[in-house]
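First, one chain by itself in structure tokens, the form predicted alone.
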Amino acid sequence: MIHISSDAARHCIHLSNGRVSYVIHFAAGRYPVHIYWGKALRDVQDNTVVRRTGRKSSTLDLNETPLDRLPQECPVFGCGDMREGMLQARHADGTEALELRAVNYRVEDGKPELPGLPSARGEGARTLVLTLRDEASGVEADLNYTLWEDTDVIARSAVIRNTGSTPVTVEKALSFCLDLEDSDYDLLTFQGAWAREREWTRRPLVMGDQGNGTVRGASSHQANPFLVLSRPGCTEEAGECMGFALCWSGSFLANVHVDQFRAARVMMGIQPFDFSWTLGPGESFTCPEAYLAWSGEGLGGLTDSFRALIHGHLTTGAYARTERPILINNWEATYFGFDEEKLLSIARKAKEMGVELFVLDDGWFGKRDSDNCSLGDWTDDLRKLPHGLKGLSEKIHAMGLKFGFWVEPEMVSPDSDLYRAHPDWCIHAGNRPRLENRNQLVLDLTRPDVRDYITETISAAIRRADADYVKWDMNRNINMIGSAYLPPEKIRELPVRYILGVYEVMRRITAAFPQVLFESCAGGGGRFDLGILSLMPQGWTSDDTDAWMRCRIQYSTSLLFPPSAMGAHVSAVPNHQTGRVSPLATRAAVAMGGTFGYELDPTKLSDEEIEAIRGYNRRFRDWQKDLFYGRFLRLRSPYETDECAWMTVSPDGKRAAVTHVYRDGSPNEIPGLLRLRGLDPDADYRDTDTGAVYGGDELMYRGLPLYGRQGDYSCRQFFLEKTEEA
């Protein structure tokens, strides 16, 4: 049950599901000020600010006591706080100062609408929404708390607000602030960049700023919209940490500042380098939501909350908590050389494999052998398909095989029948020349024009093909940043309305089609958020397919997304990314932590490795939904050892899988010993493969055996059923 209290005598008000409290206390009775959150308390008395401050916050006198010395929940530079805040707008007389007091609050069942923006659903939710009031220049800020009964995690969200006479530019507007009490944590950060994305990275923290963000206008490769304060000692199981994720797909700025009194502020939000947006009067701008989870139980406990958040509230549609199809991609089998009757071999044999799904990649348009054209042209090349998309996906669709296909519709290659209709459609500096990556320039979203072109030309490939899936790739990102859609005053606009375009672009194209499985890409992992996420079930974690390097960037990964989102295939050996080879059963066990697929060509494969492949096939069929949705368990760390270990206990409990996967071989040693966690300590488990059966006592508390050194990249896998209970 979810309450949210206020007590006006003490001028607190209080935020809990029963596990955890947020609480925020009135400073002066008009500053909201951060007063405690983590696990649930039944109260909190009034003593808190006197910490800080030496005087009880009743009789605070803000000309004595600065407010860089209060914990505040909307910071503002310039009228009493000298740390930066989390909003800044400049009026029409050119200066900055902003005196943000609280004037009202109201509680709302559900939660508020984010215009324009991704955010989670608000079934089974309660949101305190605290207005705020700058009474010089009329600027408003709503501050949202969303709070779940089913999962431990806080939506934060701040809507500004014009309602004075002259316009207002706002040039930082982050989507929360949360001050704590001191700084002896460890920050985690995910960072790397292609084909080694989100790479685990954790340190104390100093005085200062730390954190991560990018400028690159997309999540990207470099940085990812995630971070973690975890207390020193905080391992998976045990001890005090939380999470923080931006449900936001363009340039951020995640930082921790620690101030001279050794506290950490934390802030989150659409990075304010090279940004700002005017309002004129009556106009408002909303925020990205964030997402805030606090744990007691350990980095796992971080990972419960925010699954539950993702899978109950928000992934959506037809695919959001079903399984999905294992499929065959042909990028890496043929990459741009193919025709159809290659495509139609490998779905052939991929079809004898027990493949469900087979996905055409890049080249099928235009006039495409490379790189380096044809963009935008959104046509079925003939050439290479002579009967096109519709043909070839009958033949495919006959063969009992569900039919998807690649799209990069940001893009567009100067060589392009597109580009040159229309040339003035790409995000161009005036007569710049334009500077191309990877042969293409970015089309403008922030036109209307260009998001109906979108919309129309991938609908109509779409419908063209009967298509079961598409892949959303994004490849290159946002400079030279300039427009001739937008005047010039609102040239500093563009990359958010960039990715507000691309939202609703998303949005219509997935809601024309609720039965089609989409998948976003961003030359791998270079859009990997919780933004796109919540309008497409699943992305490709990497272009990295190698099995070790997978198991590094799924383990980070998973620490936010489960494997449900995590496109993850089985690729051919030496690997494309590498050029290490590993075994078959390593590579198929590693791509089980994710949607699971293939990546190869199907037709050079032995009859032997065609048999395994069947039978990865149908194990991973029979045990999806639990891979799933099951509660996923990190065991052993690649960053940390050299070997990588994860298990998922299935939603009843009855049934648990595990993965081992040894980095290097070595001979002459004794098999270690495995402890899980999450069984029944009381249930006994029989392994399906080897019928020995363990008590879950003693499989968390001793361990499950192991085996020895098999050569490197060496793994096996153990699929664990409660035996009946007597």
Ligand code: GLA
Second form
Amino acid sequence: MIHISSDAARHCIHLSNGRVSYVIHFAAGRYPVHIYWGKALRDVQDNTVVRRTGRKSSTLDLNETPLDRLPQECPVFGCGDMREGMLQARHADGTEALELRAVNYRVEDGKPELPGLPSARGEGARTLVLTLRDEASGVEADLNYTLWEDTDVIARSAVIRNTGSTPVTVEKALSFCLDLEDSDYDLLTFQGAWAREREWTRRPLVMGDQGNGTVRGASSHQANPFLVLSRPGCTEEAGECMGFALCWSGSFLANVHVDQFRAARVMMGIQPFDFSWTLGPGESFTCPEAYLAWSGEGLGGLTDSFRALIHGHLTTGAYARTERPILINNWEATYFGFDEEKLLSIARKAKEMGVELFVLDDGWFGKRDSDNCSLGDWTDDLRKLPHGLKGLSEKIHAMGLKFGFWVEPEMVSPDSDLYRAHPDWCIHAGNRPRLENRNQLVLDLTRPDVRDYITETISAAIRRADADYVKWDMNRNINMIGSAYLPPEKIRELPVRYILGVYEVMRRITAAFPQVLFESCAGGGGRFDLGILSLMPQGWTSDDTDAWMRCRIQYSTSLLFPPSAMGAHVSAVPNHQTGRVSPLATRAAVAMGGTFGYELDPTKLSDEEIEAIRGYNRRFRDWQKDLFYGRFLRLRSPYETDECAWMTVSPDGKRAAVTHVYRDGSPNEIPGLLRLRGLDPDADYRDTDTGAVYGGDELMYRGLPLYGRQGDYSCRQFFLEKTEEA
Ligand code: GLA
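How about the form predicted in complex with the named molecule, since we already have the form predicted alone?
Below, the chain from earlier opens the complete complex, with every other chain and molecule after it.
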């Protein structure tokens, strides 16, 4: 039962879903300050709101007790709070002061739409909309707080409105601020690089600024719009922690500032660097949604809450809650060097192995024999495919396989018919040289004609191919920002308008083809965020397909994203990114931690390998729904040990799958024990491969017996089923 109550005497609003509470108090009856977020409270007593100031806040005098000393829900610089604020706006007279006072609130069932932005759905939710107003300028802000019955996530977003009579320039528009009592937390961030995405990095908070962010125009390989604060000593299963994730795919800021009183201020939202947005009278700007999860049961509790949010309220489309086809992608098998016969030979072999979907990657259009041309020309290359996508797709479909293909809709190659016809359609800074990256330029998605062109050409290709699947790639970031379309005063809106344009074309195309499975990609995991996930239910996690690197990348990614979201393929050895050789069984086991498929040339596999792959595919088919939608638990961290282990408990609690990998071989070791979690201590479980039976209590409190370290990157999977109850 969601309960949003106000207490006029104490000037408080208390939001609760029975498990967590969030309490806002109005200092001096008008400034919203943060009182509490954590395990559900029954009520808020008078004494609770007497804080920091040492006196009843209803008597607050800003001259004596500036807002600088108070935890706030929507801080702005310039009204006594000397810290960086969440919103900033420049008025027509050049000044920037704001004094936002609470003037109104309402409680709604569900949640408000955020125009143009992806956001979670509001089934089983209630929302508090708190309106603040700066009387002198007419600038207003709505703060939205949504709680759901079935997940301990609070969605927050903000809308800024100009109700005045002159234009206002928004200089900073973050989605939320959370001011905590103290800073006795570790900060966990997920930064990285191409092929090394989302490295798990944990360190104690220190005074000053810290966090994560990017100015690249995409959420990026280098950063991820996700932060965790955890009490020191918080583990996977015990301790208090908070997770903060943004539903936004562009440049962002995720900052934690520890102030003079050692209190932490967490803020996240659209990157303010190089951003501004002019609001004429009556206009408004909506900030992307952020999700705040609180757990009293360790990091695993955050994963549980985010999984419930993602599967219950965020992902959309026919594949959001279902099984997905096991695919084979030809990229690492052929790169650009293929013809129809080669593709068909891969598909035939893949079909024999039990694969269900053939994906044609880059190189099928224009005259693209390398990455130096043709992006934007979405016409079939008849040299490679004499009967076009249509002919190939018909042959693949006739084999009983589904068919999908790769596109990179947001880009244009200077060597393309599109660029020759429309040199102004790319993002460029006036007459300066157009900086290429991977030999390509970024299309200006602020332009309606560009968005229409993308929608029409990509839709035509999907129709022509009668496609079942599309891989939507994006392989470079934006710089030299400028547009032949936007007027000079709107150039600083471009990075945000670009992403809104991406969302629009993605929405138009995915809506036109509801039966097609869309997988996002950005040179691997360069735009792996909840914004894109809400439009496409899976994303290519990383271009790094090496099994051990994938242990690391998928382990850290799993804190926020369920396996159903993580594209993962078995590739050839030596691995193309790292040169490592790991056993086929290990590569398969790790790929089963994600959406599962292949990225290799099956015609080069031995009969034994084909036989083994048939077995992996049967296994995955049998377990896929449990692995995708069950409870994912991290057991042993590849960031802290030379092992990696995770497990999933099926939604009905009857089955559990465990994956364990050793990085290093080592002689003469005694096999250890791996403590499992999430099982029923009173039930027995049978290992479906060996028949061995263990008590759930033994498996959790003593551990599952492991195996010898034979060879590097060795691995075991354990598939356990509850025995029939006596
Ligand atoms: C990106 C993707 C790869 C592949 C290539 C094709 O790097 O991440 O998976 O599709 O582009 O050019």
